[in-house]
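So this first bit is one chain, no partners, the form predicted on its own, shown in structure tokens.
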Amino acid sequence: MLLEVEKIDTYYGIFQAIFQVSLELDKGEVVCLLGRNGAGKTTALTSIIGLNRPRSGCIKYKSLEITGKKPFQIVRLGIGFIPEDRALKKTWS
């Protein structure tokens, strides 16, 4: 297995986004998440990178425990995100 997310629960302070998600993901696979707006799909995303940890549940890729890492740790083992607003900005003159 991939990446194995098992019953995570995720909170932004005391309201909690994600209730108990789980997915795996074997490698050569394609997933796709779908929701409407405020479901909790990019919340599942950034609990996978360590940028929203979740407060319960598991987290697994290539069988290594990733739940609680920081970002960077994830993004060095493999792991990357390309977020909705990627717009470039300008800031040279």
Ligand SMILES: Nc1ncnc2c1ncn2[C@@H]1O[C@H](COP(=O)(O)OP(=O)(O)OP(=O)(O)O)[C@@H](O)[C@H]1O
Contents of the next structure:
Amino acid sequence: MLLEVEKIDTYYGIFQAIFQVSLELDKGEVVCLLGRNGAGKTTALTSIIGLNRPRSGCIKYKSLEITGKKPFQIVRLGIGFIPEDRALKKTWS
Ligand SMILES: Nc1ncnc2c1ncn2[C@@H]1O[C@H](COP(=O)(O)OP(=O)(O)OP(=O)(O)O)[C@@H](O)[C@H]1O
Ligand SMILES: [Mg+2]
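Could you drop in the structure for the form predicted in complex with the named molecule? We only have the form predicted on its own so far.
Below is the entire complex, every chain and molecule, led by the chain shown above.
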């Protein structure tokens, strides 16, 4: 298994955003995470890439535990993330 996410819980302060999320991804597979607005899709992904640290559960990449590692350590292992809202924008007038 390439990526194993096992029962992760992630919070923003005292607010629990995801509950016991598990998924598995094998080499060559495409996995789609579906849910209504606010269901926790982005939080699940930011938990995998280390931007949010799950309070419990376990994430393994190529059998190596990456739960709680820093984003730069995780990206060096080969996990990339393309967010939905990072277009290059002109912010001056
Ligand atoms: N930075 C944050 N601080 C506090 N609460 C947050 C934060 N980011 C997300 N949340 C809350 O966590 C829950 C999950 O949000 P998340 O953005 O992961 O959902 P989503 O499935 O990606 O939604 P969308 O379909 O709108 O992208 C929501 O209740 C949201 O309000
Ligand atoms: Mg989202």
